[in-house]
Amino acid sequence: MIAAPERLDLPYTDDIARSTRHLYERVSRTVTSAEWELYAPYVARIEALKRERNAVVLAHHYQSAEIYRCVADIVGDSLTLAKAAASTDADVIVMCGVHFMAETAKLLNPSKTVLLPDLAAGCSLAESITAEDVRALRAAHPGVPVVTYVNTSAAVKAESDVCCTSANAVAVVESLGVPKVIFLPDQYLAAFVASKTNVEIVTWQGHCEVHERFTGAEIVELREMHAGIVVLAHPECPPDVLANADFVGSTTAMLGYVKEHRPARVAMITECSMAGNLVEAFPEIEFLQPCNLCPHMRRITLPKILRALETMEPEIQIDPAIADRARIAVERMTLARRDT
């Protein structure tokens, strides 16, 4: 269940409409005047908070406009979150995404504080797998390395040999040089990737609670009513999506289609969120999909974020004998080539 909307109840006033023109121009399109006029003072408050605390924040795809455009430093993919989490020189790291993405940023930087707005901001994935399910699928198959998606607890982390993406996934696995690996634990990612190597993939049974709901059937039906549709597909979508995509790629890769082909009309089968922050970027393009919504990537708001950055909570903390295991395993993916 998608959390309910939170009060914006901060005063608008002639100032702050000076001062955030520049930002509403950015979502425009997306976010109609009233509604501006309730994430304005929000906006203006954050931007100000960022400097006096001298932080970052990192805004995931699947953020809602007025946190993706107004208020992030830095936005992206899973690994390119991660990447800015290790280099950023801020002393404070807003993760406006989910909890592993929090827990990552605060692996890659022990001694900086790390922000996640909402704790309940979690992942089925994450939830669908144990550190104890690790160590059992590790004693089912000794000598076996294990490449964990970064979609997971840091206690799960810690249990693995190197972590990815899906924007590497494939080049993470061949990076090891070996005939099998287990895969964890998206079960669709997982298929894809086996079908791109010749390297043999141990599965899990996790799903994404989003892209799992996506059906070949809806995509033919797009087609059906949208005449000349470029269909973009997430890997961790069901098999018989994938087949009826005319490309299949992370969200980095889908953005990346999107800028080099300029399709007229396009469907990006992932989070609806991403679609929609590139409708400012992109006006000539027509964006159309199918729509599931992440309900713990909106658990982040504007309100929240300001509470954070006001009162300096709530902060991530692992525990340092599974932080240090399980920081090995997420640079390691760092410094993996992107699979594009």
Ligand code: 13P
Contents of the next structure:
Amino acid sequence: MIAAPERLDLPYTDDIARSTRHLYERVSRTVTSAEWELYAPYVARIEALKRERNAVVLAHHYQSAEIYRCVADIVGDSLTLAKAAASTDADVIVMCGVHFMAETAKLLNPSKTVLLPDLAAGCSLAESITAEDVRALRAAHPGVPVVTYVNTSAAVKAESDVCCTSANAVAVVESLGVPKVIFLPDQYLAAFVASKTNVEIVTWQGHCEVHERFTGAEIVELREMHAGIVVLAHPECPPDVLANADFVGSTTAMLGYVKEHRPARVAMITECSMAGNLVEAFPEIEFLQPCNLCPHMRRITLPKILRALETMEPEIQIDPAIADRARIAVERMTLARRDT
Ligand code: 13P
Ligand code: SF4
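Mind giving me the form predicted together with ligand 13P, seeing as the form predicted on its own was just shown?
Next comes the full complex, this chain leading.
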């Protein structure tokens, strides 16, 4: 369910209009001037509070344009954000993304304040598996290492040998030098990894509620309707979608493809905001549907970011006994190379 829209009721003054004009230019293709009058007072106050608190705002590619292009200091995929969290010298990290991303940032920065503007911003993959499920899988496959997608809780990471993201999954699996791994919890990402390696993959039946909705038939239809379209797909999509795509990769890898190849028409088979953010950066490229919205990513809004910086809440806390074990799996991942 998408969260109810919030009231944006801070006054839009001449001073705010002047001080934020350069920021509006970054989003003027996707944000109307009437919308900007609502957003700008929040953007201005967030910018001021960031300086006061020595805070850094990290935003995933699925965040809406006014967050992604106007208040974020660093944007990227899960791997980029984890690495940014590991290397920041800010005192406060505001994660504009979902819960597992904020937890990963906290694991890598136990002494810093990590804020997630809405704690209910979850993830269907993270909810698909528990620590107990991982222990049961280990018992069923003795001696087989566990590679865990970063889209999981800290408790699940704590039961794992190493984490990965969609950007380094194949490299992480192969780095273990073993014939078989347990790969959790995304069944479709696991199938994609299995298609790229000789390592045998044992998987789990988790799915992303956004990417599982795409179908191969949709892609076939898209190609019939738009000659010459280039189709880029996220590896959380079902196998028939990936089989019909021109390129499969993480959100940052899709962005890299667009930057490098500059296709005239492209479909990003992923969350809708990704294409919205690229429209601003590549106005000459035609971005076509389909796309699906992530209701969890949508929970992060400018008023919630401002409230988080004002109150220093909601703060991410992780049980130290879990965090100490989960951190090892995440730190191992940050050493692996990027493969997509
Ligand atoms: P990326 O790491 O590719 O950005 O994916 C994260 C995610 O949640 C995709 O649904
Ligand atoms: Fe989770 Fe899917 Fe949303 Fe990504 S898009 S946060 S995997 S539910």
